[in-house]
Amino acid sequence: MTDKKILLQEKDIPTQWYNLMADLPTPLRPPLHPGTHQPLTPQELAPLFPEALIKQEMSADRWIDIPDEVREVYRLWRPSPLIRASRLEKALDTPAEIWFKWEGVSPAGSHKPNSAVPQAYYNAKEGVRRLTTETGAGQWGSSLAFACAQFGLKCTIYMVRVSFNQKPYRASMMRTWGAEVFASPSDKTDSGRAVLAEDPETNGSLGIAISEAVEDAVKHADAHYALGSVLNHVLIHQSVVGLEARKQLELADRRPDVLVGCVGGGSNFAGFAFPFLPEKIRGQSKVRLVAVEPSACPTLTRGRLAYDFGDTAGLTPLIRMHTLGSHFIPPGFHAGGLRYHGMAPMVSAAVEQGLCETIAVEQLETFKAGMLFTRTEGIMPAPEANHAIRGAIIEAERCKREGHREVIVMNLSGHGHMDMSAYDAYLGGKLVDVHYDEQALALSLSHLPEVK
């Protein structure tokens, strides 16, 4: 089949999620209680998550059934298309084929509702009345606001201050779906007030916003916390992306040579790429998985693999992951969804076990890639997704040098319609590469918890 757009039908929406935990050659080390450093029990997670999500978080089952109520909401935009970027190929003069899985067709404009919807469903089913969360660029916050509206839940969102200022219409989108939104750090929580007392002009970070959302949830009996990346159950939900992509590539009679995705906390990369890993683990495939992160927040390429907190205040469990230290505050670049100090344990394990490759790229080169994609393929990507495009272009240029006709597939995780200030800055020559402070990174890593 040579079609440039591979579409599936509603009946092809996956009925089960895939869980890499069943196939990892070396199992993950368990999350630890932040006080005792002992393996976390399901009961200790109950103040934050409903029972169904706790079971998924700790599950080693390969397949987990998707509730009919979740699939019904998925039908609003799933299955998403797989499209061949033939005009981009021509512009690059590459012998490679470039395909992209287009997740910007969701109501919120990104892949994030794939997990927001089941999280809202399971909480509503358990009688929870309100969800709290953090958000960086606003993709997750808008997705959870949408999902809560589908199941009659209230929603409180702490949005990292630099992104709150850069992307005001993301907050407007969340409010339109009924959520309340606060710039983080805020004066609404003890952890937020403590950060503001130390640095009133801080840009904020996802670690700080997580602290606020967790504190809010545990202090109110009718509330739970929802996380948009990092944790196992989130990556499991996102596997609908890769499962659909596998079926679409089979229909196109293509076997991928390279899979590319951007990484911040790891959810969209894992959801897209992990369903292709079982064959690689069994030696039946040589597909390469390439995770692309920002040089300004290089969690995989410069971080340390260690137990660390997921938040700045130390309220969350300790998880073993690649981390820049929970006190690290990245500079304020426009891909706010990638400004997280840690990486999903399953992604960290896949990198540690040689299943995935990692590269870090600068802000300007990602926007240059995004502009080329917009002008050739007509879709304006989010700044986060521009990292995946840059990674795919790097691979396509390698194929040109080597004369290889490979199949490169990337996950285009969201649109940039709410990111026009970033594109304006780029077009006006005002966007610059930003770099983290080496001394600040060293100091942050020096505060890693001592875990035996």
Second form
There are 2 protein chains.
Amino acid sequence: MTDKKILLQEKDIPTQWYNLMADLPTPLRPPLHPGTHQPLTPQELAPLFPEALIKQEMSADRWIDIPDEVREVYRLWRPSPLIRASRLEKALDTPAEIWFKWEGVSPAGSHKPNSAVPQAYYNAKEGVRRLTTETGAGQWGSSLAFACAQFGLKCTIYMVRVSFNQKPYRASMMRTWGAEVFASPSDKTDSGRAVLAEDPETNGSLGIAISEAVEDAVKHADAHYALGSVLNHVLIHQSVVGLEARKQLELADRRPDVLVGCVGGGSNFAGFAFPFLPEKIRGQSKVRLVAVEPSACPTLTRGRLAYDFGDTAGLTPLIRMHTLGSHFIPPGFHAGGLRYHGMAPMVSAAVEQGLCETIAVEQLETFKAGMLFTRTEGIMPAPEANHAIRGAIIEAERCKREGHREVIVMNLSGHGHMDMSAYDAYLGGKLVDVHYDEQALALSLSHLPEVK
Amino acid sequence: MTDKKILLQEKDIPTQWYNLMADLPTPLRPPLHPGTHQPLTPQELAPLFPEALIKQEMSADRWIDIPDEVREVYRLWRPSPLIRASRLEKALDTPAEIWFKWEGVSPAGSHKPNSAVPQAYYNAKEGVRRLTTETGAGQWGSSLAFACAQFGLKCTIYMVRVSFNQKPYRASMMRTWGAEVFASPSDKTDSGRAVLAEDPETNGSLGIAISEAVEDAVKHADAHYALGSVLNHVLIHQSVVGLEARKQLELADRRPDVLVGCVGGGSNFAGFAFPFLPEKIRGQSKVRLVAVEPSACPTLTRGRLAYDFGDTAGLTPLIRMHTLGSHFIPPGFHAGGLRYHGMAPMVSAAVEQGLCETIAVEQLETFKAGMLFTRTEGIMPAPEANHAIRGAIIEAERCKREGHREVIVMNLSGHGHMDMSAYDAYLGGKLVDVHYDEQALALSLSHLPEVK
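And the form predicted in complex with another copy of the chain, for comparison with the form predicted on its own?
Starting with the chain above, the whole complex follows.
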């Protein structure tokens, strides 16, 4: 038997993060001050982030050292395994190989701690005592709660209400690690109260929850803010995923043909796929990158590439990205981690510059894919990860039609143990495809901020 | 940095299971037919189990080959890691080393698939089409549902009602793998209906659920029964845990002083600890084995060593074990996997023959231990596993008092992702120590079957 899992040792945990900024053919346009529309200065970010993270956010260095204290916590679960989905291949009767990088082995159950840990570390090192954040499905909130517990920080989490109600045990997890958790919109902030006044029954959105967390951090001197995706430094931290996967594929003597990941804010996809881009940019590899998003929140496939706010209240800088408009509230589907109106600027740039393809898929087909995966490979994936599986299956079915033995590698970003109510709904025939309101999207896109 | 985790490769998955029967100083007394009280013949077990498992159940061979088809499924998660709980050590300020074998990495989240997979395999191989079983906390039921999905078998699960209500997502998991799940006592069986007639509000118990599953299997020709603990063949399958742990400790150049595990039916404890016994029996090692049980269901510390039924309705053979009496219904505490009136005969024998120590601990101290573990090591353990952690902490505190640098190794049998309601109750101050009824226990013990 050839090995099903490619395992690395702790010495193989990367010692440096990779930063695509150094290799991107056309550089990113800078984030702008929301009032002046001038490029943002590091000082203007200081109320939110520690100096080390601001430096990373603006860095064009290809490699950034990972502090020993961060690697020491990474060791609790890293390196994560790369696994051959041989039983899924068999069920699909495809000539393609399907591999998955399995990030669900982290304490919080997803890739999110890869950035939560360094964010908590740098904040603790610079004397911050509390972090505020938002969370959608709860993967990021759990991860930051876990990371804060490791470095003795307090943690305040605003959790999007639809997910708060769907997944009560996610909040329990966060509290078990010592965090306080509020359903967002909450009555704790001006931003939250304003939204509640307008629509007391709102599902909430990541954009609103970000506004609340940012407001909380700005108004309290003991606190900083932490974001779980979108920003450059988050994508940089996530590069440990792809750097390990590269090494594992080398050990397995495989060259990937297609890399598949789900995209919400973009961090798991970028962390997994970007470390494979330098060779592609240099023309030494033809690897295809496929970003899979929910058709109910189709940022990359239906959004506009423009400067927009990262949050609903307009408290964040303006960043150039694919966006559905910062007031767009997606319908309440189960992959809460993908319910974001915007996209990481680096992912948007990769798409714009032809380095990356995009597809949108419906909720039901993703759960069907997740069920097949669960019954063949045993692992029960998060609804977000089911999008990656669906994308990989689409590629594997193409390979079958074309008779190609390609190597498909996906990032399985997290487990679905806290998402059993969604599986219940699917099994009970109660899960349906959900759609956004076309008029609301058009309205939202017509209100994008005007930037010269 | 020395490694935190000792990882093995797939080639290190054991090729043979270990059977303590070959080394036990005094052999086990045989199971008896419930009617005749004569030693059971293999034929009498045939309505319940496939031939291969009956042979294992009665085997005194030291080593039993693991079929390739079983190792092929083990590879989905095995070998499991052995991890140094360095952050817990630091929090306890103990000179002892604490290591844990981490079985929560399996698809179902515990050690249980180690036996579910071979049980499903042997049944499928002999043409059985459906397996029936009971489950307490749900770890075993999930595991058998997963294993049946791997070998194309149907699966019917009777889940103890108190756990069914406490942990709805466990049943969702089982259904996601394709099983059907009933709260026990159910109206599907004579045994279940009889209990419901007497006490419609009963919490249920593993003893009752076993009666229902056995009855279902006996009455339907397509079905066999599968048990998740207690029986010799189950303990034999679980030996992969201890065999791997031995190898990992050798790689780390450590000799264990104390091995700690929780006990319900006894399978995770035995699987982990028994492979270390041959050297102890031969006088070449002084390793101590400590079995930790809940004081609310104190089979080893307060039960009697006698012949008794494995179930409540008296459908199973009589087996000689520590028992609280087959009509004893433990109070509804959260470690549902430990709510069993009996004990594996091999564990009972190991205790009787002085190879193993026993302690009983209260619910609150186990959750306090689990919280400390979660906040230091990141992993959120199952309530059952919290008993092992509490046991390891007691040993580590003793080492601190005595100034001993001992090596404590525990089996962390599963994760607590489906047990968040219990952590919620603990965090909310609503969790209390629960106690059994002394009079009910005395009554139960006075009704043990009389065997010459």
